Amino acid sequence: MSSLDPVLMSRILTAVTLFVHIVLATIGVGIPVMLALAEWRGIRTGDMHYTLLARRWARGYVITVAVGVVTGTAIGLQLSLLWPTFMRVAGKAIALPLFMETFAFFVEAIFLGIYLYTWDRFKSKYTHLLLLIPVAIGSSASAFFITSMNAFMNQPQGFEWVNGVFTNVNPFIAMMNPATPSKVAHVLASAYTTSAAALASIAAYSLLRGSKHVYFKKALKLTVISTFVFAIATITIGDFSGKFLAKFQPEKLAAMEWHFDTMTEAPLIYGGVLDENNDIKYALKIPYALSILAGNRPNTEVIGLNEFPEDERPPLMIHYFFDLKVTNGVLLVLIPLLYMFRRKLPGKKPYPKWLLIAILALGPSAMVAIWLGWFLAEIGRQPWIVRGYMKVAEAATTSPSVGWMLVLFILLYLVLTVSAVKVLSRLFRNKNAEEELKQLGWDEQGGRES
């Protein structure tokens, strides 16, 4: 493997690591919010079904956090091993968010441990619920700090560029760059959406298997409605992201939309193929939509890709990433909407099989949208690792051993994934919800048995 291009191998290994870690990171950010919703509803209504939801979700959450620590550590290790020039040049600018992310994780882990081991230990149930606040803040803060580092790579500021080196770095200004607000908001909202959708898929799966217990129906209602609310928020924030790109990264927006010539009244392109002359065929063109996305007005001027040197243009494949991401986003709104109006649909079944199958697909659909979003963000920044200052090829290691590292890390991720799936499966299979309700002395309606 010594003959393989170390830059290419470094990119593949980093991509594989992020592909695995982003699943765990997304769940790590979103599940605490769902835990809080379920436990709060259980306390407010006196319905212990929701409290049991929180108990069971928390057990699975611990497993994903543990595995996420390993993949997160791998990312930190790979930054130094695979991207030494980037770390040497930009290290001072990204040191603050990296340090603060570690601190935020410690806060989350400490209070999560207290939360798990203090069920039924307090006179006031709200005291236990309040322990989730630092857990949720810590997990969301971790996402904030890591995303702000990525935002810096897209919109660098807070330094002086002298002889190819960042000097006089102000890490706070670097962290609070123009890309941070929209990126962080989008990451958080999409994490909440994905976590709710994943839990909705689990509830739908239980109902499809024939479980008729009201516990699963309540779980479905809570998670599907949460998915709808968070998906609407994600789409709204995505609109702000489009406006950010139009102003600060017009080359990425142009590549996403195959927009080659600067113009007003620019259409939005969905689907299609490009021929050798960059003419678009078989696409759906929505008149004025790109100009409206960029500036809320049909006459907004949108900069075309031809304004940029060819060696600084993002790959045109990101157009498909964007289209598929938007498609999944629409499904994450449409399917919950069908659920909420299911009683007005044809048929007499309150939970028709076709609808449960659609809800089952929500979790995978949301996770695919997360992957597509990160592909869009990272590939759309190419050829830069720090936009305008350092290209990816300049930042990577020259070591010939990256190929072997790739093999070893892939084996590690396979072991971690298989182990996590087996542990989670056994955790819930050995004690199903109905048995646990009886053990806790709760009746069919979620109250104490007399």
Contents of the next structure:
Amino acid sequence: MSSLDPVLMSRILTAVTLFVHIVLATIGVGIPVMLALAEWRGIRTGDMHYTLLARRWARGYVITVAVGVVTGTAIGLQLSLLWPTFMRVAGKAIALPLFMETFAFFVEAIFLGIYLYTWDRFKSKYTHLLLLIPVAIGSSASAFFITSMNAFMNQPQGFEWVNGVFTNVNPFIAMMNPATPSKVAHVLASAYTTSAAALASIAAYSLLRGSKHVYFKKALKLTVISTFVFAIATITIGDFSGKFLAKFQPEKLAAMEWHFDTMTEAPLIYGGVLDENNDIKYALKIPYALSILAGNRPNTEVIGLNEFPEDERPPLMIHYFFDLKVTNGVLLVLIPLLYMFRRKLPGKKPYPKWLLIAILALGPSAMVAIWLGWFLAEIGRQPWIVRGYMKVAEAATTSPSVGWMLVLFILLYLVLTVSAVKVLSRLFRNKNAEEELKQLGWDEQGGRES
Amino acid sequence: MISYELIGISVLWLFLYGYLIVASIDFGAGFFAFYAKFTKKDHLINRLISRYLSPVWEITNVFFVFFFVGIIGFFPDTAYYYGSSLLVPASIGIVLIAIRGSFYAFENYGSKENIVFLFLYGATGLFIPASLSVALTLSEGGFIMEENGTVYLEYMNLLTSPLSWSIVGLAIVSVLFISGAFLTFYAARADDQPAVQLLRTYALFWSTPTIIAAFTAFIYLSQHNERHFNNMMDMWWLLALSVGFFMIALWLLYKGRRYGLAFISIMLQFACAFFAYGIGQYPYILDPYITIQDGATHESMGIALVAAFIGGLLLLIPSLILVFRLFLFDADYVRGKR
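Let's see the other form, the form predicted together with the partner chain, since the form predicted alone is already up.
Full complex below, order starting with the chain above.
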């Protein structure tokens, strides 16, 4: 009991920390790209509305970054506090990406500090914009390194396994394992999508509240179209991930799809429930789709769950995570499409209320998709912590105090989240964009600089 | 050829020293900001403090992350021993760091006016160095135990040990001393005479307890870990240098001139003492469980880490220089004109 409990508690605490951190990390990776887009457009066209957009986003971004640094430090330390045996063993294989991540973080921290406090300090406007390049590279590189470490846990390689120890490690091969490319690409693309979608939600919210200024319409256009482009990229890369799973981690794909018997021409299952005999009921079956997902051809053979021993199968509930995630992904393409064809839709208003409400939903649905995607990836690896080598139960701490720490951290995250939301909303309400435009004298037709 | 694990620990020690300096400035500033508000002198210094800290606090935090990630990378056994035994104290440390980090996030938006939040900010500025310094105490041995494959912390030993309390005391007073001296220099750059005078009294006030606490901790170390103490005594010249730099700094502060040089002397004072302490601990990282040789990661990983480190440094040094030029040595910025 005393050695089992900490395992479960450690899992929950890690999950809770990541649940909070991933929101901030995703925004941290994606927003610099959106900032660069807006500021660049502002400089190139001389339209100061875009410059103000970048400024206002940056102001809110500081808050999310600061809280993100806090939760990131927490998970960094918790890796060793909650999973000491894992870090001792796996650290010999994956220390390199973890170490390089801190450098990427360093670069991001340095240039973000400079970017935020030098809006009016350089003669050329491009100098300030160029500061965003190291910020974006730093945040994306840190996503790359951390994700490659996670990819190693899914697809370990580059070592010899002798008596429970990784020896003869090739750090570079371990880092560049087969799971790395598709995982990193998917993480980056989905982070860009989610950030664009969250900003689109904000613009839609302002318009819904009755703001008529052209500033908000420009914001809406920039963010919704970015969401569309990034979402298409995310879905395309997601398709590669499916093919990757079919080849390298078939038990995860099989559990995702409730695919029990190995077969060709495998159907894709959407929704449904399982009865006690593992028979699928009330599901939507799309013929051949799983085979096509796995190998682009209807006669691709897809390995079924029955090929794996029962104690090495992932939990079957990940099926729902996958279905919901894909649904959200599709919405992230469809809603922007509706926006782009809004003038061809019935009705005379260019910004009908229902469309704005749909756009408002983009941010939350993208965020939910991120959560679901991580639940899917992490729970789908169960019971392994390093797939094929180390099980979760062998890796956790034996400390009996994990339960109390769980309570402590839940309280901390509640306080952090509530204060961050409060401060963010106060920030935008206290100084609304229309007043700020007037103050800066950027309010002329077309937003030209005065 | 010098071995990779020795390069690793030297580099990490250097970074820990870097963190000690930048974090001290940060932590001490938090306490001074609160204290100044409490004594109604905040109008003199708080704007100055936030002008320096806002752009650099995140960098300070990265120094810390860099150190603990680096030590786990080079010496994975540290994750096992320290990780297993420190769950509760380190978690409390994370919460303190979180309170502090969120202060920076929220400070521009009203929380600075809130005395409760400012109190928390000032208090964490003292609690965090106190709790981090405990890790140094633990490395001396006798507090972390391993029995039947379970690692645990001897809380009673730790809480009743004069060594641990003397190190905590040293951490707190040196934070205030370093920070006071740096902020004096920064205020002098800004040509802000009232702030210079106030901060100079803070720095002078905390100098005496710093040197007393240092000697106290040294004496208790001799009782707790004789090997470490004797090793340090072999480097008596380094300790003497440290005291010498302290005297120079004190003289300059007292005379009220060359504050930049005074701060550099303080940096050298702490560098000498810190390296004498670190070299004296060789070959142990955690006495007696982890030594530098046995605890190190495989050679291939060690070399990759050193390579990554050199590459990272090539990026880092120019970037840090840029930050310093923009926010520290740009007189117009410091004065608040930009």
